[in-house]
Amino acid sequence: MERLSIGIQKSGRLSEKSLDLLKESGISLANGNRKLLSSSQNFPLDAVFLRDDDIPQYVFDGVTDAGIVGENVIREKSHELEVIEKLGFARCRMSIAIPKGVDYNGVVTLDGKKIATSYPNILGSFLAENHIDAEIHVISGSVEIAPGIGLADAIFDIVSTGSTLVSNGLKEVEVVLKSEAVLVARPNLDPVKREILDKLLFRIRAVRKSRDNKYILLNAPNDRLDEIINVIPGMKSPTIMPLAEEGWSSVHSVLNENEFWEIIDRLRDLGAQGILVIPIEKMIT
């Protein structure tokens, strides 16, 4: 039987969340990331644990069929891979930072400067697009110390919270790229493996939708029912059931996390009572 192989970061910020996503998608892997290859017994998938920077090359060369990797790594490696889905975790930005005491007047400030980075291709493209002539100094690890030791005038690196920049006396001045984990596949995947990938994607989307939505139950006065329904239309329409107490109904629906509190406030203003909020384990649409 054909199986889909997927490259996963062996250790680091993407590793644990990638494994959690597969587990929530009903895919069990033996021994996790303690060995190079781990096979699922309940889904035709083999996980290959690799260095993050190596995943695009392995997928491109056909060593693995797919991979979970940061967008920034895909952009840096410049391989022609198909981005199947953005996964919503490991979000970060790739930014240029300079010493706090240096004035910044737009990208022109970088002209003639030396910039330290581990991502020369992304930085080079950005500088070229903005017609900036700067020297790129490629280093690996601890990029943020480069200005402090006189190695560079600025840095270009991954920023999550910004605390590392602050502790090294730097300030973020230019966001070049926003990145998150993505599911990628090599082009021209054979039909059988593509079908397995589509089944995996179906599960992943169900898990992600459950994270982004909440199931709510509430008691609504019948004379405000139409207004309440307009506030919470649900996936198609809310479920409405009469209560034993005359003049009241029970309303069931799904709310998106991003607009959750705003809608709850409106429901309370319309007389809704006994509002219950329940997490959704999976959401199939």
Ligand code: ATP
The other form holds:
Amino acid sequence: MERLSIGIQKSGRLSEKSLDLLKESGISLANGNRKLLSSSQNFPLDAVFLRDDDIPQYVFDGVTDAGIVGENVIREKSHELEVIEKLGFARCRMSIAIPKGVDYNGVVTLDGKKIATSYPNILGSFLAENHIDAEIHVISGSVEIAPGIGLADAIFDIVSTGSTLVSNGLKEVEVVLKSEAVLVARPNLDPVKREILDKLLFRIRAVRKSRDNKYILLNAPNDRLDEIINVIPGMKSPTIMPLAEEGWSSVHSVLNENEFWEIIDRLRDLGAQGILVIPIEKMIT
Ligand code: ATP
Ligand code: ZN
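Starting from the form predicted on its own above, please write out the structure of the form predicted in complex with the named molecule.
In what comes next, the whole complex appears, and the chain from above leads the way.
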């Protein structure tokens, strides 16, 4: 039986969420990430635990068939990999920052400057696209201290909240790239592996969709039923059942997390009562 191998970060910001996603997709892995390789007993998948920076190369070389890694790493390594799906976690941006006392008048400000980064390829492309001639100084780790110790005039690095920049006296001046974890695969997978990948993707989508949605139950007075139904979008349309109490109905539907509170407020204004909101475990549409 053929199996699909997938590179997962061994330990770091991507590890736990990657494993959670597989677990919620019904794929159990023995021993977590303690070993180099863990084979699932209930799905034809082998997880290979690697440093995130190595994942693009391994997938490209066919050492693993697929991988879960940050888009920023894929872009930096610039291999021809197929991005199968964005996964919605490990979100960050990659930005240029300069000391907060220095004026910034657009990218031209960077001309002739020295910029420290661990991502020379992404930065190099950005500078070339903008016709900026700057010196790229490659350092690994603690890029944000470079301007303070006189190593560089600016930095290009990962930002998530910006607090690291602020505490190093820097200000963010250009967002170059937005990134999140993605599922990547080698192009030209053989058909059997492709089929396993498609199955995995189907499950991942069902899990992600369920995370974004809630099941809602409420009691509605019949004379406001039409208005209440109008407020709830539902997967197709809400389910409506009469309550034992005359003049009332029970309404069941699915709500998106993002519009959730606003809809609840409108439902209460329309006289809905006994509103129950329940997490959805899997959602297949
Ligand atoms: P490894 O030991 O596997 O090389 P690492 O130190 O390179 O680990 P992490 O810090 O675990 O990597 O980050 C992994 C990925 O998480 C990054 O490449 C990026 O896509 C994403 N990420 C999200 N937010 C942040 C952040 N605030 N700092 C760093 N990475 C972040
Ligand atoms: Zn890394």
